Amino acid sequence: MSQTIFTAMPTVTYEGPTSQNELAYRWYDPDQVVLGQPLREHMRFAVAYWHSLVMNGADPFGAPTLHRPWMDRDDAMQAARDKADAAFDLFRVLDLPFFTFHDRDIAPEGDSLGQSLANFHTIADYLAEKMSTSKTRLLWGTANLFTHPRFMSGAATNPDPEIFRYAATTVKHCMDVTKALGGENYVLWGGREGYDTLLNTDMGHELEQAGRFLSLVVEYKHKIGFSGQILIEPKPKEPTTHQYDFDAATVFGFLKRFGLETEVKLNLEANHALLAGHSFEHEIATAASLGLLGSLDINRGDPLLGWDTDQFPNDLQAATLAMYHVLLAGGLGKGGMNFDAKIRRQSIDPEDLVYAHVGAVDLCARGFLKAAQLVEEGRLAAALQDRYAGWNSTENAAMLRGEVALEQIAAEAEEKGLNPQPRSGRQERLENLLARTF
């Protein structure tokens, strides 16, 4: 393999919480037993292809500061192949299991789309390879269907047809590499799925083409026998200003229109669920309530710009929450924890990247450990048992079943001559559980 900047750096061991080495993990021990799985299966991290080795570090409002050297070269396909060999060094560098990748992340685009399918399709061989002598494997795969010009109105909600089939042909492919890479998800990512103005949008007609996408993915998957998850990642207004799939209850709405609830789940963002009003536990939790929790991107916003920031991680409390409620929904199965985050443009060298991986990993896995601490205690759960106990009657739990009729509760509400008094929330009570646990 050829010398890549990551070649010289030592793989990243468990080295314990009193290890002053800034490189290594001290919370993520893959190892360790807790709750009955080791912390590798509970957490399953994966690497993001795009953040990782695409960015350049340009905003809107400055030129790129990250360069790299499979991003000066002529040649896009031996650029792409240097970039794999980076990927890899980058991968045996941080151990950790898994990767995630968007087509035009791996391959470059073509001067048609023959051509931009066959590249995709050379580099993904190229992957094979790599993978083969690797312990690191595919968590999912998806289309970049909202860079280039033509998806500036949307891929599958695009009113051009032809945009609609060039779409579905992308997404086909993408579908085609991730079971060939043994992939365990692909997700749909609809960055420009919305729109700008109702002045020119016919938004019944927009529904209808993203139901019919997601349809025509469904029935490709069981054509293929693609074993994985159909995942949709929630994104409510970035850089679209209305995104049809806002958060999770407004998909799960979309999903049960077109009778979808039960074949595709969520890929679920710290950074979207910011932008959408809620938090990152809110959201998992509101999946796992409707049966749609699948796999979760790791990052965070800052709510001072409210842009879609990516930044890695470090806020301990909220990690801990959002591995509690995913603890509560008994795990993520198939899904994973992937690092959608980018490195700042300040943040330059190839150790860099490194420094923001460890740190994340390490505070997810602290998050986790004190979310099974918080499991295992049981008081908050027993807090949250007690305050609905009353539903556990018989006479309550028929109610709630639809087993008796809006007039019979009110005549028994009548006869009983009811008059219930205000319990405490406790709230308080129980903020102070979850802070004692830091």
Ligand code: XUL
Second form
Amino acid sequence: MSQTIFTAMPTVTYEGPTSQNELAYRWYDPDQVVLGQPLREHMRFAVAYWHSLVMNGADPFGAPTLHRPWMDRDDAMQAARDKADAAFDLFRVLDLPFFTFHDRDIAPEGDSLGQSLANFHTIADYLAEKMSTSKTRLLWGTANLFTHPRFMSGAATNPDPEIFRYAATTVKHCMDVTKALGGENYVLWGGREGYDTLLNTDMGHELEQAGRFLSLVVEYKHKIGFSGQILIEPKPKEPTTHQYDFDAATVFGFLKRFGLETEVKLNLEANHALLAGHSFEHEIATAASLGLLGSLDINRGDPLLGWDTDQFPNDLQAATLAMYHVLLAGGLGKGGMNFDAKIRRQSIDPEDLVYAHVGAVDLCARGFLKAAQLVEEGRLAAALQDRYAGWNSTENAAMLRGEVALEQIAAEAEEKGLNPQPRSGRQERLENLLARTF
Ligand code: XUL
Ligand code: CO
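What would you give as the form predicted together with the named molecule, now that the form predicted on its own is on the page?
Every component of the complex follows; first up is the chain already shown.
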């Protein structure tokens, strides 16, 4: 393998909280056993190919600022191999267990559908070769159904059925490759599945198309014996004004309608939650309460901006609360924590990518350790249990099970002269318990 921009960098290791080495993990000790499992297995961190290897710093106002060797090559297939070499070198530097990709991140578009698919399979085989000598595995694969102009009016929800067919074909091949590379999940983010104006949109028809598309994906998963999870990634807006997969609750309704709620789970992203007017922990708790928690895209937005800035996370309290709800849900199973985050446009050096990941890994690990402390102390859980304890009595449990009719509830309440007294929600006390872990 040729030298890459990461070859000279040493592998980042755990050195503990007192280390002065800026490129060491201070909190992420992958072997540390917490609540019966090593951190590596709890966290299941992944590097996102698109942000780390493809993104070039261009924005709507300015030209690319990041110039990587593989970005300037005339031979697009050789460029894809060079990019893969650099990718696996970066995974080696960060020593994280997983990566994630879109088809278009790893291989160039061709002149025809057949050529695009051939390019994709050729580079996928190259990735398989790289994986055979790497510790890094595939957390999930996905298809880019939003960059090319053919997808400007959507993929599955495009008014043109030919685009639906094109997207379906692309997803079939992405699922094949994800399976072949041992991927543990397959993600569908509805890139341009939404609308900009209802004046040109038949929403009922488009939702029907989205439901059929997802059903095809689930049927195919079973046909090929893919044992990974199918995940939908909710997002409320951007690029379209209104995205159909708005948030966890909306996607649940959609899944229920098409009978897919036991087949598909959710890949929740921190900044998508924020854009939907929620906190990350709200989305995690919602998904968990519906049995839909799948995987996480870890990042942050900028509350002052309101668009999808995809920054690396740096808020310890937000991370702790997210991790606490992951723990309450019993962990992520086949899911993981994917850094769907990009360095800023002015962070032009390869080592900026390493600083970004090291900080984010440490932040999540530190938040996780604090969340585990909250679980071990058990005081938040005890307060919660106490708050709902009334439902444990025989009569109240029967009411919840649907064994008591409305008129019976009313008759009993009237007979008793029911006079319930308000109880404190103790919010400040509970906030203190959280704050004291910092
Ligand atoms: C877009 C986004 C995507 C998905 C994968 O906001 O989050 O990168 O994670 O398509
Ligand atoms: Co994402």
